[in-house]
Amino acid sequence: MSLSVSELDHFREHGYLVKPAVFRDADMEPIRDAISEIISDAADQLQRDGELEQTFPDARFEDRLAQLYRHDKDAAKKVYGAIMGNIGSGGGYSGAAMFDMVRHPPLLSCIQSIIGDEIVGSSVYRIRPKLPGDSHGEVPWHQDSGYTLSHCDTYMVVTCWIPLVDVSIENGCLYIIPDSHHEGVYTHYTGGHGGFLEIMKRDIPNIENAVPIEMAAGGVLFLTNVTPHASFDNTTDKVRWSIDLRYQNAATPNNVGELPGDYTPERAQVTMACYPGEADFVLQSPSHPDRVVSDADEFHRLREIYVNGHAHSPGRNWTPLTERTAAEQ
């Protein structure tokens, strides 16, 4: 399932691309059962701890997380951390099915189509299930190179956000700005909504024209690392599931072979990898297929040196938003 030519002309001049159908629905089955068990866990530990009196164990994939959140936000939010993991933000889970998310063969046919046969996947892939009436739910204007390290601003890393259900603009599809990445890495603001990094809407040319992107389950939307985008409310009765997975080439700053011993507050940070905190490892590599990361045991183990390893993760020196600042918008 490789990009055609207009394809790949279509995401390098307006800085996205909707592919359908990269997963089937037999494909995606495995991580929705991986989800729905770690709910399962959480949401009985609660009852058995009489933090939670109802569990809704029959409700179907998209409904219980919900449903649980309208009985008792309280537990609900317990379950939903457990679903973030250790590191906070969603990439807490790498079991096997996680992993055959990530290698998926014609996701990686697609990925080869626009950086080459040397494939580097990261550990920086999060599930996100966007609660019903949840404004922390909603992510304000970002590029995803606002997170990473400034010496990587040139390197083409690939964010794929694939829908683990079908995704509209009433239950908060992503939003992005066609022909917004050609300007580079614009200024974000640390504690925007949610706590995440935010871009005024002031600085961003053209946001009149942003679009939603509304998108059956299985496919994907590629964006480049500084294509600008959002999401916004979920205003059904159900939760929107979805998972965002990158890649980059062997040439773009990595981390594999290192430890988070290797990365010290004294290191320039120009020797780092994108984004040191989290681990990055080779999935597709014609010259070294030996460094090929192939069996879902070991890309746990990866995962996990750098989840309980706690390397030094710089980041950038973004200015903390203020009241001031919100209003100008």
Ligand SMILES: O=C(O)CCC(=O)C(=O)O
Given for the second form:
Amino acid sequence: MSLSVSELDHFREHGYLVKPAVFRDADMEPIRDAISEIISDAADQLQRDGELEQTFPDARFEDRLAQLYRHDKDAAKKVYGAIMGNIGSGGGYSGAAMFDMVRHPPLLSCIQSIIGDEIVGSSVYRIRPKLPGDSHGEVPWHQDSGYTLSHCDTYMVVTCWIPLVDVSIENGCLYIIPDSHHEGVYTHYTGGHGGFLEIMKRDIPNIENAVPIEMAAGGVLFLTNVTPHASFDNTTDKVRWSIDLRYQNAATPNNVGELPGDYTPERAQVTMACYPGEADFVLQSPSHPDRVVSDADEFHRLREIYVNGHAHSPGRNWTPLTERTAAEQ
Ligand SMILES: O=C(O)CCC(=O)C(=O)O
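Having seen the form predicted on its own, the form predicted in complex with the named molecule:
Complete assembly follows, chain above in first position.
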């Protein structure tokens, strides 16, 4: 499976592409099982510690965390923290089932069509549960480049957004704005909805053309790092589970072969990985096959080194969102 010329043209021209059925149901079973196991272990532990009354062991994959959340919000947040990690410092699940999602051969073939055959798994990936009734569930308009260092703005880092359940407007699918990726990185503000970075609507050309991307589980929404996107409330009673993965060519700044301690405040920014705080990893390299991470334990070890290592990142100089700015939009 790779991208056809017309799919590639669509991606380049409009800044996004939806490709159905890149993952079959059986391909997603291991990650769903891994997530379910983390939920079970965390909920059981909270119950043993007296912090949670009910654990809903018989609930289905798309129901259980929603039931936990309705029952006890604080406990449910601790449970999903173990899966998703923290924005900014990573963490979250980095076991074998995640590694198999990241290096899924049909997905890598599509990625190769976009960025070439030297493929680095870009450091930021997330497993996201969008919970019904979570007032922090909205992810406001942003470009992924808003989160990475500015010297990477002109490089291509491809985001792959993969729903593990069917997604619709009702359960909080992604929205994108076609053709709005040609003008670089827009001004972001810190402390937007849900605590995330946010671009004011007035600053995004064509915002009126925003489209919801409803998709079946296992499809992939490919986005550029400068394609504005957002997601809103989940008004159903089930969890919207998705995974977002990122990929870049090996020539794009990365931290392969480096340690968090190599990132010091004195270091010149242009020599830094686009997102210093989490580990990048080589997934395909005809020129340096020895650098390819092919072992799930090695993947986990690399990720953990960065989670525990606190690499210095200069970040970006986005200013906080004030009530006045928010009201002006
Ligand atoms: O999954 C979501 O709702 C938001 C995902 C997102 O913004 C991203 O992957 O950059």
